[in-house]
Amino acid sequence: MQEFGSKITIKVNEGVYLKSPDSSVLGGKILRGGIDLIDEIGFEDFTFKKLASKIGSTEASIYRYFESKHHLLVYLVLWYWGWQEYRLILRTMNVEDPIDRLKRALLVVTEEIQEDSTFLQINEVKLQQIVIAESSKIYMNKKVDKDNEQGFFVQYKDVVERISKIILEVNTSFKYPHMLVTTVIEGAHHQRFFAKHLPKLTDCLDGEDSIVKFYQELVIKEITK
């Protein structure tokens, strides 16, 4: 993440793209259209041909930005985690009590997203749905070790590291902070998916965000018992 005056940019590893989509109007259309289309039809049925038709461009133009649809998905997921780190910083800065900071951090990574008008090229609500449904595809594959060596997952790791450090402020002897944080994040994704599509596999209680409440209570009890 970089900040220039009032302009905030979310930085993604340059190895993910051939040309930065932030550098042109077409790049912004690729991101917006890609998010809309993947959210609409799913990643398996998504193609650059369909995307080109949607945004009024050509496949060749899209390939100037991304080598493959896999790399576009990686870009979108990493942008999401860079944005989540930005939100973590905003929500936890100047909060002295580590328990309060931890609850705020857990809220960021478990709550249902609202659209952020700061970034016009991204619909964060739809992007969260893509991350929930599709993000495992960027690392549950045979290329994960190579992609990891190239730093493709730094943004996700940074989010996990930030929350892990807060956990260790609460309990310096807790042995599994990173494991706990990734369990919360991935578990919350599953629960959001279940709540939308398979509600009998989760608990939706009136008057509260049950997913946020569950994971906040789970973590606090686990590290303070």
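Having seen the form predicted alone, the form predicted in complex with another copy of the chain:
Partners and other molecules have been left off, which leaves just the chain.
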């Protein structure tokens, strides 16, 4: 995807940020440093004070970009799903066979990100780690309905909708496409986390990527048999 690298940017909804971190040097440092620090110490221990000292700025300056650390996390997760939709489009483009399209789409959302290259401010490998470990915190709370109204989850919904449509291409009468897609996406995240920390909750077979294989097979069986 490097050929687009410098020309494409992923847009995140206004309302998530106070001032766009795309627009300045400090904004870029907040994103890069934020990703590094959240990945390193986890979201609970992460504070704007620590981030400020890491990037050589101040708490107050960071607060001009994001209302709270929650908003920064929302920004990062939204960016991730915006990026995933872009990958989804590229990787299913011109693929005619619906089953092939579906398998490719599932690969995009279940595979482990290996290289960080495409976008300047964002280390995609670390960002995926963050999404896996922290993203449920953006909606598993009492502010979810308010945040939803403000469009904080549209990118995620769009990805789910896009894959759901491919599922319906394969099986027009399948009743639970969204349920199946979110089961797969959230499931794949969980399995990657469990494989590292709670291996008894998963089945790690070495060599192949068993997570991708498992979910591809699961979906195909569910909708074609």
